[in-house]
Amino acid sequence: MKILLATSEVYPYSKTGGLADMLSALAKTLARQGHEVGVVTPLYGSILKKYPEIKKMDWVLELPLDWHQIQGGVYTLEVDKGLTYYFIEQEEFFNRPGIYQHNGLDYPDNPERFIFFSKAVAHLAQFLPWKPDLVHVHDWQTALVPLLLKHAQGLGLLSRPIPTCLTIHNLVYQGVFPAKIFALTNLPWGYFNPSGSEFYGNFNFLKSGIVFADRLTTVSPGYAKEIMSAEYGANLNGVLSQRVNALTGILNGADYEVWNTSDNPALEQPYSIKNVATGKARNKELLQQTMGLTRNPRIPLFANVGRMADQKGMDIMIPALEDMLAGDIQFVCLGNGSTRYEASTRELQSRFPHKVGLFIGYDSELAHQITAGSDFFLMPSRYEPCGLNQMYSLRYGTLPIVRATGGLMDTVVDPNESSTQANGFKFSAYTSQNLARTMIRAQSVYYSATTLKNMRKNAMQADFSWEQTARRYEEVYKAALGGAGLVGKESA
C-alpha cells in the first residue's frame, strides 16, 4: 500500500507528547513491512537548523483561507527506504517558539494555521507523484482532511478516490472555534450543520473528521469503549455511536529500539531480564545520587514522568504522596505543566529534600534513567487513551501503578487478576486514598523478593512492539480501501 500520514508533530522533529512518538514508530514500522509511506508535518522554526539535510522541493503552495491566498513551500527528507517526510513551510504560521502555544497560551490563530496545514495535506494527497492510496490523519489538527478530500471527490476534482482514516489520540482536544472560522475552509456552508461540522453553534474540527473519515481508530480497545459513554465521550459520544462500526481500538506500540535497557546510551548500567535485580539496583543507586536522595537500596523508589495536569492524576497523586512520604519511601518526578502542580511538587521536595527528587521540564536521558532506576512508576490518570510510559516502565522492570482506565487497563495485570501473570498494580475509584492503598500493596511486594522477581520478569516480557500494532492498522487501511466512498453505510 501507499500510505500518507499527516500529523502536527512527529519525533524527532517536533514533540509535545505521545502523538509524536506514535507517528514516528508507525511510519517506520509500516515502511519496514514493505509499504510506501509519506509523513506530512509542519516545518516548525528550529527544524532546519537541527536537520540541515532537509531540502526544499520545487513546489509552491498557494492555498485559500477565505478570500486570502496563502503561500507556502514543501521540504522533503528521505528518512529510510520507503519512508519520506514532507515538511510544510509557511513562515508566518509555523516559524514560532512553540507548536501550539507560547508561555502557556494557545496561539489565537491556531485554526488558520491548521486549516492551512490540512489543505496542504489534501493537496499533497492529490498531487504527489507516487499517488498515495490512503491518507491517515491524527487528532483535530488534521481532522479536516477527510472532509476536504470528500468535497473534492464530489466535485470530480480527484483522479481517484482517496479514502481516509482518522485516529483520535485524545477526544478532549477537539479544535472547537467560533462558527465564523468555517469560512476559512472555503467549503460550502451546507457542511456546517448538526450532522456535519457544527457543534453547539461552533465549528468543531475533530467532529468533522469523525463524520467524514472512512475509518476511525483510537489508541486502545479500552478507550474505544469508554468514549461511547457520557462520562468519557466529551459530548461527542452520540456522534461516535453513529460510527461505531467504523471505529477500531488499536493499542499503541512501544518503540523498543529507543526504549530498551540493554543497548541504551542514556543508561550507565545496562541490564536485561537475566540480571534485572543487580542492574536495577545499580541504576537506582545512580539515580538516588543524581537526584540528591538518600542512597539506600532498601527504600522503595516511586517515580512519575509526564505532564503535570489533572488528566494525569496529579490532583490525587500529590495528597497520596504527602501521606506516603511520612513513611520510608522515595519519590522522583520529571515533568512540567500546570503552575499549581509544579508548585505542589516543589513544596514536596522542600519538605522532604532527601526523599523527593524533582526536575521541572523534560530531559530525555533523565527520563530513561528514572524509568530504569525506580522500583514503581505512578500513572494514576483520570483517563488515559493509551499511555506509553506504563509500557516503557514494564520493559524496564519498573512495576506500574495505574488507574484502571483506557490503555492502562489494557496493558497492566494486577495480582488480584492473576497471581502468575501480574506485572503491576491497578485501582479503580479515582481517589488519593485508593492510590495510597495501592502504593502500600506495592510496598509489600517490594519486600517479598520472590514475588518482586516474578512480577519484574512478567513486566519485562510484556510485548507491545510496533510490528503487531502496524498489522492492525493494515487491516483498517484495507477496510477503508475496500469501502472507499461508502462512508455512513456502516451505520445506516
Second form
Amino acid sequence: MKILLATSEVYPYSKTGGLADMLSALAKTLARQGHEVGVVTPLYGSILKKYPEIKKMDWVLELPLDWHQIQGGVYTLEVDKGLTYYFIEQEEFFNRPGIYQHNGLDYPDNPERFIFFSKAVAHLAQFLPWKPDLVHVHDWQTALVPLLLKHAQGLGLLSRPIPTCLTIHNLVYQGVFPAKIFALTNLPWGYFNPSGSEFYGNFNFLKSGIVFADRLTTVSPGYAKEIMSAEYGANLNGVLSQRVNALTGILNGADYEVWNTSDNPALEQPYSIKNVATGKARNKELLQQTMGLTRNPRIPLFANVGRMADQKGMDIMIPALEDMLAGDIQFVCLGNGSTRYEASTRELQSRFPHKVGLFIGYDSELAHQITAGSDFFLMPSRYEPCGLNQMYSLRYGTLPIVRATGGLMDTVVDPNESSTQANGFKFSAYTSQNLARTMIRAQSVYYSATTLKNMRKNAMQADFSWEQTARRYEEVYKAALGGAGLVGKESA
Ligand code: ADP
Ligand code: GLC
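Switch from the form predicted alone to the form predicted together with adenosine-5'-diphosphate and print that structure.
What follows is the whole complex; the chain from before opens it.
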C-alpha cells in the first residue's frame, strides 16, 4: 500500500509530546512491513540546520487562503527504504521558535498556519508522482484534509479517489475558531453547518475530520469507549456516536529502538532485565546527584515527566506530594507548560529542596535518565488517550502509578488485578487522597524485595512493540480503501 501520513510533529524533527513519537514509529514500521510510506510535516525553524541532508524539491506551492495566495516550498529526505519525508516550507508560518505556542500562549495565526499546511497535504496527496493510495491524518491540525479531498473529488478534480483516515490522539484539542476563519479554506459555505464543520457557531477543525474522514481511529481501546460518554467526549460524543462504526481503538506501540535501557546514548549506565537491581541503583544514584537530591539508595524515588497540563493530573499530584514528602520519599519532575503548574512545582521544590528535583523545560536526555533512575513513575491523568510514558517506564523497570483511564487502564496491571502479572499501580476516583494512598501501596512494595523484583520483571517483559499496532492500522487502511466514498454508510 502507498500511505501518506500527515502530522504537525514527528520525532526526531519536531516534538512536543507523544504524537511525534507515535508518527515516527508508525511510519518506520509500516515501511519495514513492505508499504511505501510518505510523511508530510512542516519545516520548522531549526530542522534544516540539524538535518542538512534534507533537500529542496523543484516544487513551488501556491495555495489560496481566502483571497491571498501563499507561497511555500517542499523539501524531502529519503529516510529508509520505502520511507520518504516531505517537509512543507513556509517561512512566515513555520520558521518560529515554537511549534504551536510561544511563552505559553498559542500563536494567534494557528488557524492560518494549519489550514495552509492541510492544503499543502491535500495538494501533495493529489500531485505527488508516486500517487499515494490513502492519506492518514492526525489530530486537529490536519483534520481538514479529508474535507479538502472530498470536496476536490466531488468537483471531479482527483484522478482517483483518495480515502482518508483520521486518528484522534486527544479529543480535547479541537482547533475551534470563529466562523469567519472558514473563509480561509476557500470551501463553499455549504459545509459550514451543524452536520459539517460548524460547531455551535464556530469552525471546528477536528469535528470536520470526524465527519468527513472515511475511517477514524483513536489511540487505545479504552479511550475509544470513553469518548462516547459525556464525561470524556469533550462535547463531540454526539458527533462521534454517529460514526461509531467507523471508529477503531488501536493501542500505540512503544519504539524500543529509542526507548530501551541497554543501548541508549542518554544512559551512562546501561542495564537489562538480568541486572535490573544494580543497574537501576546506579542510575538512581546518578539521578539523585544530577537533580541535587540526598544520595541515598534506600529512599523510594517517584518521578514525573510530561507536559504540565490539566490533562496530566497535576492538580491532584501536587497536594498528594505535599503530604507524601513529609515522609521519607523523593520526587523528580521534568516538564513545562501551564504557568500555574510550573509555579506550584517550583514552590514544592523550594519547600523540600533535598527531596524534590525539578527541571522546568524540555530535555529528552533527562527524560531517559529520569525514567531509568526513578523507582516509580507518576501518571495520575484526568484522561489519557494512550500515554507512552507509562510504556517507557515499564520497559525501564520503573513501576508506573496511574489513574485507571484510557490507555493507562489498558497497559498497567495492578496487584489487586493479578498478584502474579502486576507491573504497576492503579487507582480510579480522581482525588489526591487516592493518589497518595496508591503511592503508599507502592512504597510498601518498595520495601518488599521479592515483590519489587517480580513486578519489575513483569514490567520489563511487557511488550508493546509496534509490529502488532502497525498491522491493525493496515486493516483500517484496507477498510478505508474498500469503502472509499461511502462515508456515512460504513459497516462495522
Ligand atoms: P502526551 O503526548 O499527552 O504529552 P505521552 O505519554 O504520550 O503524553 O508522550 C509524552 C512524550 O513526550 C514522551 O516521549 C515524553 O518523554 C516526552 N516529553 C514530554 N514532556 C517532556 C519534557 N519536558 N522533556 C522531555 N520529554 C518530554
Ligand atoms: C496525545 C495523548 C497521549 C498519546 C499521544 C500519542 O498526546 O495525550 O495520551 O499517547 O497523543 O498518541
